[in-house]
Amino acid sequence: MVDIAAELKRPKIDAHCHVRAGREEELSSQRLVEAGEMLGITEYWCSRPITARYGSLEEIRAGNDAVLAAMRRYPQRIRGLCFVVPGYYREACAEIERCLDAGMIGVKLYHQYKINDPAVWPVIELCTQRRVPILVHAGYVTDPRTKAEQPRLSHGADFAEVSQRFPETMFIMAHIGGGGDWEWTLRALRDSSPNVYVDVSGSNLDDGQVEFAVAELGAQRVLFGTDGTMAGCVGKVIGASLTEEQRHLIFWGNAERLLAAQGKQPLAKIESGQEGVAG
């Protein structure tokens, strides 16, 4: 029997969440932190992507500036992922360098390009050099309307292909709970580099989803994330049939390892043996 009260207190790193830009940044940041207090989320990796189009350089930079503002507002809770549109703007790598030098810890890509498109390779090469992860909007959709809206949406086979070319790059295939055929896309990762991770975020709360990811990839490649579905994503991990070690890896240990690759540590500190008590 899982002790739900204790699990809610367990420290958690949310590897996939967002803040709003402009005047809404402060309120969205505040709400993240307040929710985290109730759910044991001690750290958020936030981005502000442009989702339905390419956007302008000014919009992209403004979104990243909103994330930097959130980081300054809550330095013990919020970290940033730099959003760019690779290939479309030559300035993408310069924007990544700017954001990483300002304290961000990774990159966020959406569906403007598939992750295995050569246009993305310069960004991948830079992230490999800087030892930072790339979180990519992903899914394997079968609905014709969604496919028409997101024709360049990356899926598991795309990650497997690109990871063979860049085996040292740390990729995060986003929100296995985002909809579509999540079983297919997880199976497609069998031939990928061990540096390809998935996060459990998304509003799809199918029973067995987390266990399936662990069975296919191993718990060491599954990250906790919410993408806005906060209580649901905490609940899907708490309710999954996992060992104590597996649950710790998903909620904390795997994100801690990604941070260590770039010489960083989690914002909260927990003592050995106290993984079930929030820091």
Second form
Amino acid sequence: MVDIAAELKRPKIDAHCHVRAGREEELSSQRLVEAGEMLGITEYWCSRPITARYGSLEEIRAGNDAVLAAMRRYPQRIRGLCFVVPGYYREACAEIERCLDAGMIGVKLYHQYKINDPAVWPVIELCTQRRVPILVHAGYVTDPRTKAEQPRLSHGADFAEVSQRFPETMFIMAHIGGGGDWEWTLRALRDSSPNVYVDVSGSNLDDGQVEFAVAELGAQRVLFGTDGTMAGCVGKVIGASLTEEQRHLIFWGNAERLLAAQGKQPLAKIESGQEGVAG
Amino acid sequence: MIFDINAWVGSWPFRSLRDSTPQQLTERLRKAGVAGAAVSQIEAILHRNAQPANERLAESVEPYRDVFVPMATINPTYARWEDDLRICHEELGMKGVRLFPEYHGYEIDGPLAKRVVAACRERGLPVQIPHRIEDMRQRHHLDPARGVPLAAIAGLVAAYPDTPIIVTNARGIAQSPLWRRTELRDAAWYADTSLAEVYFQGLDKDLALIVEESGGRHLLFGTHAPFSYPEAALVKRATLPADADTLEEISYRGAMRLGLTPESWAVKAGSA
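Any chance you could show the form predicted in complex with its partner chain after that form predicted alone?
Let's see the whole complex now, leading with the same chain.
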């Protein structure tokens, strides 16, 4: 029988999470840390994207400043991903440099541009050079309303295409449970480079989605994430039919490897053989 | 003891489901530590005449009477649905009713739904309303995949405050009219643990708020298996801000009080 209490103690790195901006930053960061205590999440990779429009440079910068504030507030729990709109490519690259130099560990893109749009190339080139991952809002949505709301939403085929041009770049196709046909978008990644990862976050708790991702890509390309669906996403990885090694890769090992590419380590330490015990 | 008020058997036409036979579901739930479940037949959601699927359900779960409680799917747009309800309750031993207004084509706060709820009230049967079966964003083009509006369900609850109405597979309960219409706090409505989060993004309280302010009064344990991972609901259960007594209420006592658990459970509880 699944031992839920023991599984909650297993340390986890959440590769897809958010803090809020402005006055809500402090409370949202605090609540993340509290939830992490219950769920065994020892590290959050947080961003503050603009989701419904392009946003001004000032607004983008303010969101990233909120993430930096959260990192300073909880340096042993919260890490940052720098959100940019790639079309302003000079400003976007400057903002990425600023945020990485301040300690962030990656970049977050939303659906302002598809990931395979050449407008994104300067950002991709910079991330490749800095050896940091790019987490991209994604999904293969099929209902007309959502498609109309997010016409430039990237999906598996877009990642496969761009990864052929940038095979060394570490892309993370976000939230296979974030809505959309997860089977379609995972199958479409069959031609992608091995440096394209997915995260399991999102409110969709469809049984089998984690195993399907592992079957299509291998467990070494599947990251744990929540995107706010915290207990649900912990539960889907706990409930997935996986080997102990595969579950460890998803909850911890793959994120650890992404950090190692830029010379960093997880914020919490776990001893070899102690993967089931919170650090 | 954990009882799942929201499970299913059968086939879904738009995605292959694992563990969807009574035997497979029994094993899957037991592996997760869930001892029993209220189930209905998935095919009835899309059939015009739901009754053959109800009859198949009764037959298929009969060997599992200590595990499964069958729930009738009633389509109030269909001729002589009242006969289906009577047969399901009196002859097939079903303990509640599930309604699918977005699939069978009626309003959940309209006259047809109200006739069913009134009939269930007379029979002492709880009414379940699955908010959604699948995420709309991945809908097959033949699947309407619309969520049942929570505001309309709140209207139905207001019309029948003493009849147990269970809203399953919904999220944002604490932000919905079910919770925000404070005059409904004494009504017999329930949500389940299958889709809603305890704390969304760790910040906005959903199930946490409901439990903090009403204990186990409006919440039941449900998984939406085999559509969803049952362990997701178990993690929520494990992280609810609930004391041991409230947790028992949510885990099985509430379902037992509504008559949704197998009859043998009452004996077990009585001897415990």
